[in-house]
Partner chain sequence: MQDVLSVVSLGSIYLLFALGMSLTWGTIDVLNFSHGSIFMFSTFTAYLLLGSTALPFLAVVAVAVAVGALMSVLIQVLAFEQIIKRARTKKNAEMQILIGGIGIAIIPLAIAQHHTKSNPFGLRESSFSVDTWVVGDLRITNIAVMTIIVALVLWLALALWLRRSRNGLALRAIGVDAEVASLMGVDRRRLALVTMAVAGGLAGLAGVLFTFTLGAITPESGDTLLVKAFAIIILGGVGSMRGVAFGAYFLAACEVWVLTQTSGSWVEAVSFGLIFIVLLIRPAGVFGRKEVRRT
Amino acid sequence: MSSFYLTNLVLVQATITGLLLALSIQVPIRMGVFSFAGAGAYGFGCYAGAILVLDYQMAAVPTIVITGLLAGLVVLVVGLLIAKLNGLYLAMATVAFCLIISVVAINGGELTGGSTGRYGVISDFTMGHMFAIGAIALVLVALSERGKLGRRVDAVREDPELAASMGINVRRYRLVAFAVSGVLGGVAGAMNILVRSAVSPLDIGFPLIVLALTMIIVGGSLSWKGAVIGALIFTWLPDLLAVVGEWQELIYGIIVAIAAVLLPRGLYGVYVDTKRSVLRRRRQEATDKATAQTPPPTSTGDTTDIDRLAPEMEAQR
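Can you give just this one chain, in the form predicted in complex with its partner chain?
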């Protein structure tokens, strides 16, 4: 076990940062906000982490905390700017935000190290820190899917108008989604730089958005469990697929394409749907038995407009 752990340490680390990155995209999606700003926050976090450690000699934990808060703030400001947009437009505005971060990284002079980036980021960061932070993030996100908050988040995503008529301040939820996504992305980026010790503009940008999105799409977008599944698959699959040979990229692409087209709710969604249809079949059998003795509890609405008009006409005569 421990030798397995040690030989695969890099993959374990990548799984945790990948998971937080995936969550940073998933949290807004769960609130109906199609924002990829989390990927931008990740890029921001990589650089902010490097700068804090290298230029300000900061320790690991404060670096991560400050980076997370800064990233949350930056993305919240972006959210305030584009809160009015919807659907595709909002998605693309956040893509633009992510790409602007990469351009700034290239042009940041000594602060960002230009096209070579920053390297030699060594601090007192341990795997203990990493597991603890990952666990805290996961638990907090998981709690947001339960109870009152979970229901309200569902309402904000599925039907904002209905949510508002239930007393939910939809705008506030959406802004919180931006801030949380920024914090998660920033923390993921900071942890990434602390374990990788180097970052260059090539590490952030469009492929990062694609990676985060694929994790969510294949795993499932509506539960943290989906993000875990996605992060596990896309961190470990390339390694396992090395057996298959040099075509791993292609296989990876085919999996994503199939999931995007056929399983819009991801693998976790398939599990949920299967569970539900089994439940439904069982209930069907139960009611079939029951109807033998008693009439069903409800009858279907089958009145047509003409049926409804008839008493109306009568009343007028």
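For clarity, a rigid core is taken as the largest C-alpha set superposing within 1.5 Å between two forms. Numbering follows the first chain given and starts at 1. Since this is a predicted model, take the numbers as computed values, not measurements. Compared with the form predicted on its own:
The two forms, fitted on the rigid core, differ between these two forms by 2 Å or more at the CA of E285. In this overlay on the rigid core, L52 has a C-alpha that sits less than 2 Å away from its partner position between these two forms. Superposition on the rigid core between these two forms places the CA atom of V261 2 Å or more away from its counterpart.
Other form of same protein, the form predicted on its own, not the form predicted in complex with its partner chain:
Next comes a single chain, given without company.
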């Protein structure tokens, strides 16, 4: 087990950062906000983490905390600026934000390293830190899907007008979705630079949107469990497909297309539907069995069913 872990350490690290990236897109979508700002926050987090470590010699944990908060604040400001947009227009505005981060990285001079990027980011970051941060983020997101908060989030997504009529501040929930998305993306980016030690403009931008969206579409967009499934599949799948050589991208695309067409609710959605179908069938079988074991009503003497029901019918009149 330890040899497998050490051999695939890079993939394990990529799985955790990929999961947080997927959650940064999944959280706003679960609130009905079609936003990709989390991918832009990821790029921001990569460069902000590199700057804090290289230029200010900051330790790993404070770097991640500060980067996450800064990314959350930046994305919150973006959310305030585009709060009146919805649907495709909102999605395009957040894609533009991601592209702006890439442009700033290329033209940032010595601060961002230009087209070369920043490298040599060495800190005291450990896998223990990474597992702990990933677990905390996952637990907090999972708790947001349960209880009263989970029901409010579902209401905001499914019917904003009804949610508002029930006293739920829809605008506040959507802005919180932007902020949480930024924090998750920023933390993922900061962890990525601390384990990779280098970042360039080619590592951020639109490909991150495609990766994160693929993860949550195939895994399932309405639960953190879908994000986990998607992160595991699309982090390890390219490595497994390496045996097919130049056909890797074609097979990868076919798998994604089939999953998107045949599994509109994602793999986790298929699991939930199957589980409900099995439980429904079991309840029906139990009901049929109980009905079959119930003895039919017997008549006593010459009294008919109508005679026995007569007092009740008279009372109803």
